[in-house]
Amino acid sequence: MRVLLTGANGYIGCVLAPLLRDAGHRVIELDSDLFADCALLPYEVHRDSVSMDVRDLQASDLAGFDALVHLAAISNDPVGDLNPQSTYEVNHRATVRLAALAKEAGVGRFVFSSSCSLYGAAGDRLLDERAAFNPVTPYGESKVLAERDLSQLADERFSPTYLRNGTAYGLSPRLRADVVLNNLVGFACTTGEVRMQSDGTPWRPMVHIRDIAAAFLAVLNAPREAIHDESFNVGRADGNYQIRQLAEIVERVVPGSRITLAESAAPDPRSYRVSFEKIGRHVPEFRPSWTAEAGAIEMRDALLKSEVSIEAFTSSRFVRIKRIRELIELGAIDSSLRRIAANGSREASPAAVLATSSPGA
């Protein structure tokens, strides 16, 4: 399958990318590249890539693909705090644009890379597909409008789906400092503390980045009348934690560190505890595999031998909001998240990329 994948070099996307072309499809990958130098292990862009910003797609870019998987979007709530309007803009009106294009160019499966964040404030309820929504924040609530509007281009041309992914977790080329598992073994192995940033009491649907990405691989490979215009929950039967045990966790694998509490730590209204079951039924090919424990021993075994340094570890380096304050900053990019370019000039169309990319690469 010809597959346009974007967000291709962010934290979750240099995972999938390669896990895509292994499985033997041909990946052309699209990125905006604003954290093309935040990488913890040596990760080299694939010669199949366009830097671009999704928001500058046209239909005849989207020419020649059978599928495009969405990942590009403003990643978290701070990010999304920073600039509500943006983050509506690009996780709602550019993803539902770009739907539309890849429609008129005939792509046939579009993939979209939601969130269990939609459910919000739901306490410890069991939540599946079905549940009501409960946004606490512009990036849940950017997740419901998408997923609303994505549905009304579906029909018998046009197939999308929703994977709600889970709190993502563990190691990547372009790691993230600023999801709560990482965050918590990062703190533990640069300074002894496992450091909540909240009172631990919240839950959260945990779920490794590989098994997200076997999730959209599984998904792009199953019979269309499984998946279309359908939502899953993507994560693993016994991935509900709360925080504090996720703390705990972290502090059994890391080697003399304590459980701390943040001077501003205090009760977290997102809460929200899924049912993993729909994606098992229709997707049987989808097997998670990663527990929580798993990934903070890979995610410390990672850290100390990079000896990353809690100064480096809090940086803009692996924390979204300190990079993009900064790009700004530095008048790299404007307040709407666009980079500020030198000059008028066009990266390469993804279409054009496909048409000249070998089937094998």
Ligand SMILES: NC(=O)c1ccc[n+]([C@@H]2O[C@H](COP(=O)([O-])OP(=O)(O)OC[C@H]3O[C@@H](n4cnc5c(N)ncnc54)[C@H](O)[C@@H]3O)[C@@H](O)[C@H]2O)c1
The other form holds:
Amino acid sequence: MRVLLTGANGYIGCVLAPLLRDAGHRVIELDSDLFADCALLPYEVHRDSVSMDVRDLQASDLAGFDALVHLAAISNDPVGDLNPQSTYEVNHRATVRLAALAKEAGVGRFVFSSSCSLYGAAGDRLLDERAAFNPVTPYGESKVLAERDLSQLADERFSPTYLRNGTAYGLSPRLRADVVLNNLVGFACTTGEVRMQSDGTPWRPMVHIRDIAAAFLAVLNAPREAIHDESFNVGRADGNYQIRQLAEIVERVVPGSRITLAESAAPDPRSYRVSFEKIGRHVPEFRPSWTAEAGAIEMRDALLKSEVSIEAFTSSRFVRIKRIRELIELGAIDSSLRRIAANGSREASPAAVLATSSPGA
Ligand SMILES: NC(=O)c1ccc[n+]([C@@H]2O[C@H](COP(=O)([O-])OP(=O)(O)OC[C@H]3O[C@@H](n4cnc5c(N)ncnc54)[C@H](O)[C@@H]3O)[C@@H](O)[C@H]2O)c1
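Taking the form predicted on its own as the starting point, write out the structure of the form predicted together with the ligand.
Following is the full complex, with the preceding chain placed first.
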């Protein structure tokens, strides 16, 4: 398939792009490069890539693609809270606009990176995809609104699919320190403290980024009738953990570390446990393989090898809200998180890059 991947240079995107290429898809990458220099491991942006804001795309930019995989977003609660209007603009309105343009351009599939955070404050019950939404942040609500309106575009020519990823963890060239398991491992490796930011009782569905990437690939490969206008919780059957359980795993795998409570620790209303049964039924090719323990060990080994300090781990290199504040202060982006171009020029169109790309690239 000819795939346009938005958000390709993010935490998940730079793991997903090579996976799709290795599976034989022809992938054009698009990103507004908010985290261009924020890498843990060496990472080269692929030559078939475009630096562009999804808000600037036109239907002609999407000609020739079979599928759009849409990751680009304001992608966590702290950044989402910074300017809620922009969060709704990018995550909801720009997503729906992009899907409408894709449909107009004849793109048949639109795989949307949604989130289990749309379940919000949901307690201990096991939620399947029919559960009520109860988002507690602009980020969570923006995903609810996007799914609702994308569904209105579904018809015999256009198949949107909503992948409700659990809370991601795991090693990526563009590592994030602001997701819970990575954060716990990073603190343990650099300070010896497994520092919990809440009382540890909230539930989270946890999923490794390579399992998330495998879900996107499996959905692209699945027959249309299995994924048409369907939402799927993405993770594995035993993937629900309380934060306290994650902390205990980290304490076990990082020698000499011990659990502590951050001074700023506050009750966290976000708590949800989800069922992952539906994706296994509709998309049997998807077989998630990572556990939180295996992910914590992988992360521990990478962090110890790269000798990252606590100052680096908690800096704008790995913490998205700090990076965004820094870019605003530097005048590189405006408050709607749009890049302020030096010369106002527009990059090549994704359709033009597709036309000159080679099938096996
Ligand atoms: N990481 C998680 O725990 C998690 C969980 C569930 C869902 N998701 C979703 O998966 C997707 C990817 O998440 P991630 O963790 O890789 O996020 P990320 O912040 O690491 O990457 C997002 C990428 O999108 C780009 N981007 C942002 N706004 C853009 C715009 N207007 N135009 C073009 N590019 C833009 C950024 O530059 C960045 O490279 C997001 O939609 C996120 O909501 C993430």
